[in-house]
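Given as structure tokens, the chain that follows is alone and in the form predicted on its own.
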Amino acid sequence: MGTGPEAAASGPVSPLPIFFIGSPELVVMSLSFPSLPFRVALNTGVTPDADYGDRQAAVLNAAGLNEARRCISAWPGYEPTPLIDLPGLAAELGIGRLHYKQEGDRFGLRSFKPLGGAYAVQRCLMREVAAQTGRDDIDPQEILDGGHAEIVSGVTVTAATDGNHGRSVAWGARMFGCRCVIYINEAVTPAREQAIAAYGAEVRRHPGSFDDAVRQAFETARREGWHVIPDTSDGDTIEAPRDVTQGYAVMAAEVIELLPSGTPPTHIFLQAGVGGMAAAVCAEFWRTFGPERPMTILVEPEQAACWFASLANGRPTAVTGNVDSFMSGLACGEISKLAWEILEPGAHAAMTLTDAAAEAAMRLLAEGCQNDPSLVAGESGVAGLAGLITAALDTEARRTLRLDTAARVVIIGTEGATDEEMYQRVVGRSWREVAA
């Protein structure tokens, strides 16, 4: 394990203790998982003993969660997704308990994203109806039941996506009856494009990266008078991305309610992306458990490690160059500034992985460990698990992150097989075979 110049060459110069591991010393030899390079940076700006404060409550709060639950629980097909105990894998990793939140069946969209994108569409339409009718008491059920159809049908919502968020926004637009235009970047697979179009959205492919598509969606919306439903915020656009993130907090609330005896976990490994989901989960555990909240570790692809860079520099920092990743939903070069308000003091560490680690985690879940169930997980949805496994199998990372027999870890499996062809190529079986 090296530090100093070796670590600095792999990322921004930083006051944080950064570990770069090229050939990890494995502490558990029976688990079939490759030895791959990774980095861990401890966040010196974290406030682990602080209560959830006003800065965080301005983004996500109890009233916002209650409103999100009121809306989302009324949607057809809503039910909490399961929290699955994985004792076999926990034993292999030498930790006390491992819980896996399986989001692969959420509303039939195979990811957690409807909780954010579709909810933000509903909130957007409520605001538009209120503005055009002069009423300030628009009930979400009015939008769900097709009330104000003349107003709603005249609204166009738009978003940029690498797949799942756009699918969520398109699904919500179809459910509520408004028009939808989704921007994708050139790296998005045809399967993901078709999945979005299947919900009636117009899909426009834009050259460049995810961040380029984000900018194009905003530019077109300003020109055309559309409503942007982004899952990220530049600091100026607040309402819609806050609704998206608040909707994600419903998933975190479900986890807390499903934990045995309400016992808080000691660790949560969260795939980061722009940071909305990670911020929502971190916030809800922080609000609920205060200083007893779990250690929160953000996990990213090594080539798209905007949170690693931002925490290292102590300010939002963009990652430039080619950020495309097998973990397509995490291929982001810029963080959400709303998420920064929670994760800058809330995340304990950031971690980067190679794409190969995500592939290995998909295969491991599909096989099941000892007597654990076989689980279907997509390439972006397994990053947190891949981070846990990689850290637990390395002597120094394990010690630094306190991954021992007393550790109780929660992983959010944020997607199932959202790209069926890619899933079969990686796992060697169809997702239906694995699920069966």
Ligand SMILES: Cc1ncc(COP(=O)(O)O)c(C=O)c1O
Contents of the next structure:
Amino acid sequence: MGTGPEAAASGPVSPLPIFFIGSPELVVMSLSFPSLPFRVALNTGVTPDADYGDRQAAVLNAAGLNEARRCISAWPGYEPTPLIDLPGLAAELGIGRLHYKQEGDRFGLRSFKPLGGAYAVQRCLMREVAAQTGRDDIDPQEILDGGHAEIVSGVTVTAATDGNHGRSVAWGARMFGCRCVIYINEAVTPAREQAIAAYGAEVRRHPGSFDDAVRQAFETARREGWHVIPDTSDGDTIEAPRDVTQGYAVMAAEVIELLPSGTPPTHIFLQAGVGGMAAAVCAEFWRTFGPERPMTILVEPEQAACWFASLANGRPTAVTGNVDSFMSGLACGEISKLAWEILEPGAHAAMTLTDAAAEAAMRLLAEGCQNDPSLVAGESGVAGLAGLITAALDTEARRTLRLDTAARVVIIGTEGATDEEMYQRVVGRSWREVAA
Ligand SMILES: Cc1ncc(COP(=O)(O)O)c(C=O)c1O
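Taking the form predicted on its own as the starting point, write out the structure of the form predicted in complex with this ligand.
Every component of the complex follows; first up is the chain already shown.
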């Protein structure tokens, strides 16, 4: 049940004008979804009526998107992933439309991540070839065609990951022919480790959290002369994380092109780890629709709510302690400073969920509501949807976020069954059975 601002005073972050803690009341009785605690904070720093500005364009812009599209669409197997209408679930939630972008089949890697990590590997190799040949006109196709194999094979790329980003960097390294070393932290499951190694990368397990693994990747790269491909930026490392985020924007551009009659949605619920994905999507909608852009709501695990804390405090704020989550891709304690440039003015709200909400959303998608198709979605990929359902089932969150029959909501299902064993344990069926 929603409570007033006074409930926030005892919370771990500064209170906001409208801020509540709740467990959803079942305003729609037929939907089977557990009543779980959650928190919502409205971002007082958002500039809802502003045009996309220079500060944002310095991170993501039209030229960058065009270049990313040109590169990525030339990779073998590229095709836009589908935008699926879920009228059954929309009706159950009492909203107008629900569009679900299904990233579970992207390049066979089962997540949206190759758009970022592999693209940044290609851009890194272009820069390295340019530096070694003295040419400033290296075309991405030259890298894809193996045109500079003697230089490229001498390059080592590295990254820290909780699974999907490492898989993407390893996949890109194999496609372009360079060496790859991936750092994972203690909590990464063996299935995710094997999925990275399957692309020929050397995988090194490092004690501590995701953020510790990030620091280790940087330290080793500095010592060995390797290239780090981070999906997050501390404010000093800009180039590669910007390429990663720019690559993700291709996914957002696909969504916009697939929207019925090009009408902007009213809401997007976006799962956030370091925030690169959410920044890319928010930016692309903002660039395209200006002040008509949708309300953007970030969704995070309760124990790794670095965006919630940062937006609440009005400045980047790290979350300390154990940030591990079932939503492993979102288990980050520190935001990306590049994403902050977009999301500080761009995100309207942040919300936190318990891990159980993501499990429930995975089962609900596998089941399908009314005549909706059964969809396979992994634990991090489903968080935005879990956030929408949770908010729509709570009277106060519903009213505050204007979730009503006029709402047209976009959700990005950013992964399929990236950990097959985990999927089967949670859903009770294999992903293949569900997909069939
Ligand atoms: C499936 C999935 N969705 C969303 C995210 C969040 O992306 P970001 O860390 O850019 O916020 C991740 C990150 O690994 C992920 O694996």
